[in-house]
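First, one chain by itself: the form predicted alone, in structure tokens.
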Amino acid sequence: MVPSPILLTALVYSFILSLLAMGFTLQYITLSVPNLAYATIAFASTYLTLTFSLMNLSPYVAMPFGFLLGGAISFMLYKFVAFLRNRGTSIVGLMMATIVFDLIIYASMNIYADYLAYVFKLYAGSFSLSEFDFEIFSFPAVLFISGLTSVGLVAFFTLMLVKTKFGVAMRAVMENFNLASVHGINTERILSIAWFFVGGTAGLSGSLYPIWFAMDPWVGARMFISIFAACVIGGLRSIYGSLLGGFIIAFSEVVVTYFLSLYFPWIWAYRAVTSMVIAAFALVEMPSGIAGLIEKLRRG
């Protein structure tokens, strides 16, 4: 039997990880550049949540501002990557550029943490804001809000890609960038907006994270493996697959690790290994992920 706190943690983690995987999937299918700064961009907004809490405001007030902050940072990164791409930089060079951007964001987070420590006389290098949450039907509000946000954004992005002119243009850019340009689609504008949504989605997940989990500037680097594993198992080119992948990886890391820890207490420190094993298996056995498997079943 899974204890209630473990199950609750797995659910909240599933929704937050699904949001992170969704954003990573969207940015990958738009430009096919692995953005290694993505996780750090996501968790930059956690310090916004901390700031609002220090101002005696609900941490959920920070969510729209987290969306804007993540979107703005992602937009700037896209402009930087596009600048290099247009000058013939290889994909390896573009990946290295995202690492440089990652280090800049990480340094900025530490500078802001030191500023908060100087002004508010508190240690902001590691914190949790669970005491600022409230309850809905005897459950923490973060469970419902993260769930509604995750499922709602999956539905929004899926409908946008299928039902709107912008979504059709975005899919055209995804399929063939050069052909879309020839047909008069403003690819620069499409990709700029897409990456803003990518960063905004990441910012939402980052603003929710410290309401339940402990936060420090290295969380993004540690969670990148989990995000990548969720994308791989769900399908690197599927929006709804990221939701499925997020749940599988989250429950594997939390619930499976819990049962293993009953016999091997030291296993908690290596729970990310579970994600790596699942991702490796998925890459070998089903490279298109669960979404690709579902699509094959639908086609008979």
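Numbering follows the first chain given and starts at 1. Rigid core here is just the name for the largest C-alpha set that superposes within 1.5 Å across the two forms. Bear in mind the structure is a predicted one, so any value in this text is a computation, not a measurement. What changes on going to the form predicted in complex with its partner chain:
- Core-superposed comparison between these two forms: the C-alpha position of Gly234 differs by no less than 2 Å.
- Relative to the superposed rigid core, Ser288 undergoes a CA displacement of at least 2 Å between these two forms.
- Comparing the forms between these two forms on their rigid core, the Cα displacement of Ala44 stays under 2 Å.
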Second form
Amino acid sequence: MVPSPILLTALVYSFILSLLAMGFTLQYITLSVPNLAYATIAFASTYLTLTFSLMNLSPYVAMPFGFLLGGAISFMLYKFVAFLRNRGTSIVGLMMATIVFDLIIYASMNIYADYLAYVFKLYAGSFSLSEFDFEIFSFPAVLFISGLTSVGLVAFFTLMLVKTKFGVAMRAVMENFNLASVHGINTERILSIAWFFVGGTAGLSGSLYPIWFAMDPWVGARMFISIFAACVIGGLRSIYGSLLGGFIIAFSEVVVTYFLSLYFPWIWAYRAVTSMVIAAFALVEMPSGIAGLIEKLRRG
Amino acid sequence: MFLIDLIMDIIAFFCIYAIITLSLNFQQGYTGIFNLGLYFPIIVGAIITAYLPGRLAMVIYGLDPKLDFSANNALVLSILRSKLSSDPVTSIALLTLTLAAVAIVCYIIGFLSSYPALKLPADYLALFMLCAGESLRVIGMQTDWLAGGVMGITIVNPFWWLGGYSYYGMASFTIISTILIALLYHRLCESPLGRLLKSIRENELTAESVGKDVNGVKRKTLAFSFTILGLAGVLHAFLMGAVVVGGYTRVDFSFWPWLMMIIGGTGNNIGVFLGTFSLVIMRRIMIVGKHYFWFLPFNVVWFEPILLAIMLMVTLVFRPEGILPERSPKIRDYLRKVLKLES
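Here we have the form predicted alone; I need the corresponding form predicted in complex with its partner chain.
Now the complete complex, all chains and molecules, led by this one.
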């Protein structure tokens, strides 16, 4: 039997990771540019959560602000990338443009952490806010809130993509950018809004992270491995595949590693690497991921 | 003396970064392999340097097997220092063995990692390599016996026999190695292989249609570049005198070399040298100058990534081809032909 703290950790982690993987895939599909700043954008909002906690407010108050922060940064990044793309910059140049944002956010997080340490005399380079959480039916509230946020946002995106005019236009842009613009769709506006929402989702996920997990400015770099692995498992270009990939990677990192650590105790320290091993295996054995597997099964 | 130390320090670090950026240019500038995980083989090189020469020296000098190089690092090193200070032959042998071991291991790793990596589109290959580097960094930080874990480990210096000039010895060795590696890359890039690499970069399908084994060439290019990057890791570790795996970050050992290459000029080795030199000078000045900003409520070192980002942004917007853009082979070949005819 899996002990409850391990199961709780796996659940909270999988809710957060699957949302992040979905957002990363969505941004990739829209511009065909992997956003290297994605994880850092997501975890920038953790410092908002910390700030609210320092003001004796519930960390959950930070969630909408985290959404806005993530959305705003992502929007600016999109504008910069789109500007370069319109000038004919190569894919390498566009990925470098995302690195520009990654570096600025990473440095800003560290400067802010230093500032908090200077003003509040606390070590903001590494922190956890689990003590600020409350309980619902003897379970930590973060379990329900992260779950509801995850399910709610997936439902929102699905309905938006299927039921609204904006969603249909967005799907058209994702399928064929040039054809969509020929048909009179304002592609720039559609993509700006899409990147804002996806960035906001990342910010929302990030603002929940320190309520259960320990946070430091390097979390973004480490989590990027897991996000990438989840996308690879999902099939690189499948939104729902990446959601499933998020759950698989999260459970592998936490639950599978926990069981293995019962026999090989040293393995727990390397749980962050588990996802990379799975991703490398998937690339060799199942390059089209879960999405490809489902497609194959459907075709019989 | 301070000025000589500073100049030597700048030259040595320029050499390390020149090796890294030349390798990057060989992969990206010539072959079109988009690798963001340059620090992966560098960490391999550093870890082997932390692990191998110290333990080999312990065996050679018959130190108590109960002593562990990692756990009893200070004690073991003091004994080894006294032995190696009067034994240049063993010191050089240790250096050579380390370089050979790293070259072999990095070539194999590069070759093996190319199998999943080359199945990916260019952008995901970059991400795969980046994640591989980050994974190895995590492994290195979590494994105490390998390279001292989070705290790191102090290593032997193969030039202790030079006494007070041991740092100069290592720096000179780094300079000579860099010149040799630069000449090797120059020869490779100017040879028919260089043209084959460029043809693959420009159009893989065309290269394949004329019977070239594109994946095979890419695999060998990646493996060779891994080898050279691993050697850069060895030189860096010996130069620093210690290995702290956590210090081998993607910013310092992947993003900075990328900026150096982009600023200098992708596909142009002289441009890459120029970009590397200007940025190494700038970084060393920042490191020396940071003490003047003691009054700020944060560590001024965080301005470094911001500065890097701004420079990258300016380059991408105003001069995406770099200071010295890639030379057109047509014009060069034409000029060569004309000059030959005239002479």
